[in-house]
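As a starting point, one isolated chain is supplied in structure tokens, in the form predicted alone.
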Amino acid sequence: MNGKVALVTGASSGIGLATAERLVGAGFTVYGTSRRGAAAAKAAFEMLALDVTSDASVEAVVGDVLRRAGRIDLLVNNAGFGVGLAGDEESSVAQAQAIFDTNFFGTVRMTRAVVPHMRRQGAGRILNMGSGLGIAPMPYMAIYSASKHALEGYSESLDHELRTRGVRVVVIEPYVTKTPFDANLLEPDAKIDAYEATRAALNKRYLEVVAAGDAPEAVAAVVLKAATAARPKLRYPVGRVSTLQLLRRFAPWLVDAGIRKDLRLDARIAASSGVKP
């Protein structure tokens, strides 16, 4: 991959950092981004300041990389955030829009800024960081899950558009990953007392699930595989997502029952409301 240029958003920590380092090790010239930009002096790649919710910021960074490197061969859309577990009505519409503006429209902005250059090159690859929650529901994370579902549909449609022009679009689908993402979730901005007990119990359970999740390096290894495959697949599941995909397709009732059982949703709702599950 010597001579190949990669641009990785959200590269200051977690999956983004592990991905950027993995790509450097494979010979890519890597430019990482974050809202703050600056990285440690000994970083193996250069960090640039980027706000994916700003058209001007996106255009400026893509233009900067093109001036420096002359090309972009790989775009990894990794930047994203979510809200802590809460009922859907506990997040305002403004907060829901903010999640979509980063997780979905941030990817759209970056993709639209890079595609013209890849199209003129006749080659390029765009890797969008999806999630197991993009193929299955997650109660009490409805808006985040919706943003990842939207990313799945967008990526698949765009891959059909660009495939004959030498550009491929791929979705990476991690299951649960041990990253600072989970420690920096926003608090819902319209909390309701009726959800308080359920919210507290589910957050405790979620922390247990995250603690047993995949390391960021495991996701980065799959990213490298997708970035370098001669004939890339549309989707690259990580960890238990492969099993989840099969169950979702052939036994969706098991997925439904499994989610409720694992999170003890029926029991929690019965305890807080007095209604039998």
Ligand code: NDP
Second form
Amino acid sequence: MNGKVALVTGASSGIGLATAERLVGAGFTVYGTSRRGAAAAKAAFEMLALDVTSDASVEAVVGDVLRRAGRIDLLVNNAGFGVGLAGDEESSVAQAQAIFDTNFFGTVRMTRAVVPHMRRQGAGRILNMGSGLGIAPMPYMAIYSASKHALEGYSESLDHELRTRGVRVVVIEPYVTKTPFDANLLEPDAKIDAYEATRAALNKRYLEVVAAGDAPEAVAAVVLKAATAARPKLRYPVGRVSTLQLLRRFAPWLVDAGIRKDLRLDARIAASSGVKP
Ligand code: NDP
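Could you output the structure for the form predicted in complex with the ligand, given that the previous block was the form predicted alone?
Expanding to the full complex; the earlier chain stays at the top.
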């Protein structure tokens, strides 16, 4: 991959950092980004300041990489965050829009800034960081899950548009991964007392699941595979997401029942409302 240039958003920690390092190891010239720029981390790659929610910031960083490296072969749209587990009505519309502004429109902004260049080049690859929650629902994280579902539809549509121009669009679908993601979850900004007990119990359960999650390096290995495959697939599930995909397609009732059972949704709601499940 010597001479190939990669731009990785959200490379200051977690999956983005592991991905950028893996790409450096494979011979890519890597530009990573963080809202804090070079101050974010001592890295084996150049770190640039970028806020994916700002059109001006996106234009500036893509222009900067093109000026310095002369090309972009690979864009990894990885920057993202969520709100801690909470009832959907416990987040204001403004907070819901903020999640979409980074997770979905951040990807759209970056993609639109890079595509004209890749189109002229006649080659390029765009990897969008989806999630298992982009193919299955996640109660009490509905907006985050919706933002990842949106990425699926966007990526698949765009791949059809760009394939004949030499540009491929791919979704990486990690399972729960041990990163600072949970520490960076926003507090819901419109808390409702009736959800208090459920919210506390689900957040506790979530931390247990994260502790048993995949290492970010496992996702980075899949990213490298998707970045270098001669004929990339549209979707790259990581770890248990492959099983989830199969169940979702062939036994969706098992996914429905499994989510309710794992999160003890019927028992919890019965306990807080006094209604028997
Ligand atoms: P981290 O919190 O470790 O990383 C998130 C990264 O996104 C940081 O580098 C952060 O950079 C960056 N970021 C956040 N907001 C912005 C913004 N507005 N502009 C630019 N950069 C931003 O979490 P993960 O590594 O876990 O998450 C990476 C991606 O993986 C996300 O898209 C997440 O949804 C997805 N994912 C995570 C899973 C998990 O279980 N951890 C599972 C499935 C998918 P900085 O704060 O320095 O600006």
